[in-house]
Amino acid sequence: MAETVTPFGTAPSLLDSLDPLLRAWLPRQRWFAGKGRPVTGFTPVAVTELLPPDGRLGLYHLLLRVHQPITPGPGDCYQLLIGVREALPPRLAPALIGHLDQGPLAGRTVYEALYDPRPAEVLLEALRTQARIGGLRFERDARQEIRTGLVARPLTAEQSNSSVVYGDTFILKLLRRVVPGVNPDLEIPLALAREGSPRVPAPTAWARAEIDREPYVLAVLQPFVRGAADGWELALRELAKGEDFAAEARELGRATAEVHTALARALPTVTLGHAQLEALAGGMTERLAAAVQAVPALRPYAGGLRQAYRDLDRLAVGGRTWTAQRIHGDLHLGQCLRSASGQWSLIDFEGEPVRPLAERRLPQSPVRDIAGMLRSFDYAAHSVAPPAPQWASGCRAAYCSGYAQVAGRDPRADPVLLRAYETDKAVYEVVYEARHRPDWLPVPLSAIRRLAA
């Protein structure tokens, strides 16, 4: 394993002292994917000292494989930024990991460093200067300026990753669960920047690591959209006021189509023929079968839901084809920002983090993104009391109309493919809510009843 040895001892001795603290702390983090199973150990992938802990503050960058029961393979690799202080000031109390009583840092306090402006500013300076520290490589677009003196503040709303805003100028997304390979969260925005797309903030800088000859993307810095409203929060506010959202949905449809059109120019496209569509329908059928076993509430609707996939398979047998391209992969209202001027932007092109990286980078039908957004309108409308299905219907129609104005083809012209993707998404939502938010289960079940009819 690649490893940067610190002057305070070997990485294993440092990790031995951190081990019991991290076992308790990691499962409590929102971005930790292995909840519900104990952490049984760690393997260091890379340990890099960013600030020596010989003064008031120390900073370590860790890439650790986390071992848990019934986890196939070597274990997930997580990226951690560990701050070291003699004692934490009250403002950093929520970031506490614990106090070390052994090892090279005995007597010190360790904490989540992204909560602390000084360590976060160390990352920005490394990106600005294109530093190389141990196995870490900090790179940037030389055409974009990174000013010094930008004050860092963490964002608290993210779940699968962590973000820091620098002076309302930049936002740094730190990937938590990292995998080797080309990450679409950097690949796709760079491709769209080459196309001059205004709908996605162009990457300013990024951090990588090369470990055992495998590339890892660790973080991406992009311009911060000042005064932007999160699409989900905006939709809920309009719902609460009883306001129509169709005009916004139409503009969001246009933005989605512009991004899809630019991606089709920037990256290769393929044709989905019989074999590919058969595999697509088969995968959806398998996920439905697993979901029915996991969530008994799905059983009465399984036959109707399965019919959506049979209809898609029949079109494949009949010779129907579609064009596939790179897409967003996890599109919903929360992945969209509306600026103060009314311009919509799409963010977070990582795809569904639970899916393998190779799968997330495959060309897919743009209808998958569209189905995700249609589900998101439905989610918003059914997350309020009383539910507002007519509001959702208006948004869905307006979004498809806006998409058609740019793409030249209305997504509703492919009803079989759209229904199959929307059904697959709703089935996924049922399983997710049953596991994580049982009180929300009626939201996707209302769509299941509609889609199965």
Ligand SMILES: Nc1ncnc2c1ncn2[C@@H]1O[C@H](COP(=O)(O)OP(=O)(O)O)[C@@H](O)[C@H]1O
Given for the second form:
Amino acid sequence: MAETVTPFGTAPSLLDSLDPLLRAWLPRQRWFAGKGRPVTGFTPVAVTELLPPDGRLGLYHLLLRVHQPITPGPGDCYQLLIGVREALPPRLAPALIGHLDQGPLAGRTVYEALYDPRPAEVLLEALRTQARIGGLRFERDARQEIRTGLVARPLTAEQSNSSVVYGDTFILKLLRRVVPGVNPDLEIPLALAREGSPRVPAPTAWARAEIDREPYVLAVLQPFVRGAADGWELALRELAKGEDFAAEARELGRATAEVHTALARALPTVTLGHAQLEALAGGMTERLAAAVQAVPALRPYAGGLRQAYRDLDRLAVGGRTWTAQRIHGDLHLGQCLRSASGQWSLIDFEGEPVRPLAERRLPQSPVRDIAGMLRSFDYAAHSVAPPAPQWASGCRAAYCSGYAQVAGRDPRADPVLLRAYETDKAVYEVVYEARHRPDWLPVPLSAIRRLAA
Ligand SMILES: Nc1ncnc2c1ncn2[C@@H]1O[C@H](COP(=O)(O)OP(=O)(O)O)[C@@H](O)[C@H]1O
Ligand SMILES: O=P(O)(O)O[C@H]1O[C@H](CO)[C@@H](O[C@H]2O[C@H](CO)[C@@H](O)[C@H](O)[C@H]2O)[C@H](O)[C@H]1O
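Same protein, different condition: the form predicted alone was shown, now please give the form predicted in complex with the named molecule.
Time for the whole complex; same chain goes first.
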């Protein structure tokens, strides 16, 4: 493996010639968070040569700050794996970024290398050997082996990050928008692994970088759950057949409670008292006000929805407290995998990526995750025609009772908190759908009507 070229060696000219190509390519990527605003430039944070460009394939790892108008601060930092070839084989055509027309590599083709097995295997080899390349640190759980010869296969599903599967044995998630600090996508699964929880694939290896003395998590390798289907696919499949999903929902409730119980043991818990609950209700009220501005269809329901937050506030004033702990933070059916043997596991502990990292790592009530799952059953039931509200009610009840069997506490015993979190999530979903999938807007809006009544 070649040496790093930080601070840049051949890289400045490479970056100069990449600049116009990336400006056009980056905003088209699903994981690019700054959509809707032009990219006006880049600042390299670290450029690391993984394979020299003199062979058939050159490979660069890039951390780039992206400048956009109206972005406060220094601009988001993105992680890219750039391949350089004389010509791109037809199978890699979708990965094309463009052709370099200047600099030392003029005439070569650059492309998104994560979708090419050979470069993806370079990353796995670095993790296997715990390599240090430039500022990149590849680390591995000493108890877990990575065998050689695993063939890489990219996952092409549209996601917030990018993933590669190796020989159906491991899956590597390469984080795209990277932020300094402890990343819950590594922190939480590691904590659960220490607790011996079988509900979350234990991280095998990970990549980090230290930039300006701040730590960044760049990628996480986990065992691949073979033959798995996610909860959303399964729920829709059962709905299409007119089949009940309550038994699976109960199992999911049990799995969620097991994860919560292990997290409460592994990481600090705090008490949510008057001030914290007031702040929670206040935050929900503010998000509702912003959502009404963004999606006027919410306006007629705002008064009714606000009542859920007032009720929470009233409990806070009355001295009610709850325990808060680390939770999943963005739980829905799509974050649950059922293995071929029927075992459920939870994935993607990143939290809501739009929120600041510090906020995502705060202890919160586990009821928030439960509300996310309850919304998801409702989503499934209202995304089919005709809607199946009874199906959703059955799943919701089964999920709560499965949760209670393990946690010793039924989430339905906290109706005010549950309703407040569900309302907050439905409001978020209205904004999310208006922005990303307008055809889906009726799904959360139907819940808004019920919650506001
Ligand atoms: N351990 C795993 N085993 C099998 N498939 C997985 C595993 N982890 C993730 N996946 C698959 O990869 C997809 C993306 O993973 P996820 O962590 O949700 O990434 P993102 O942050 O990009 O949404 C999931 O929807 C799932 O299909
Ligand atoms: O990309 P993420 O998984 O972090 O989550 C975002 O996208 C989700 C949709 O893919 C969205 O979830 C909503 O739709 C799901 C069905 O597609 C449904 O199961 C969820 O309950 C519903 O919230 C999620 O809100 C958004 O953050």
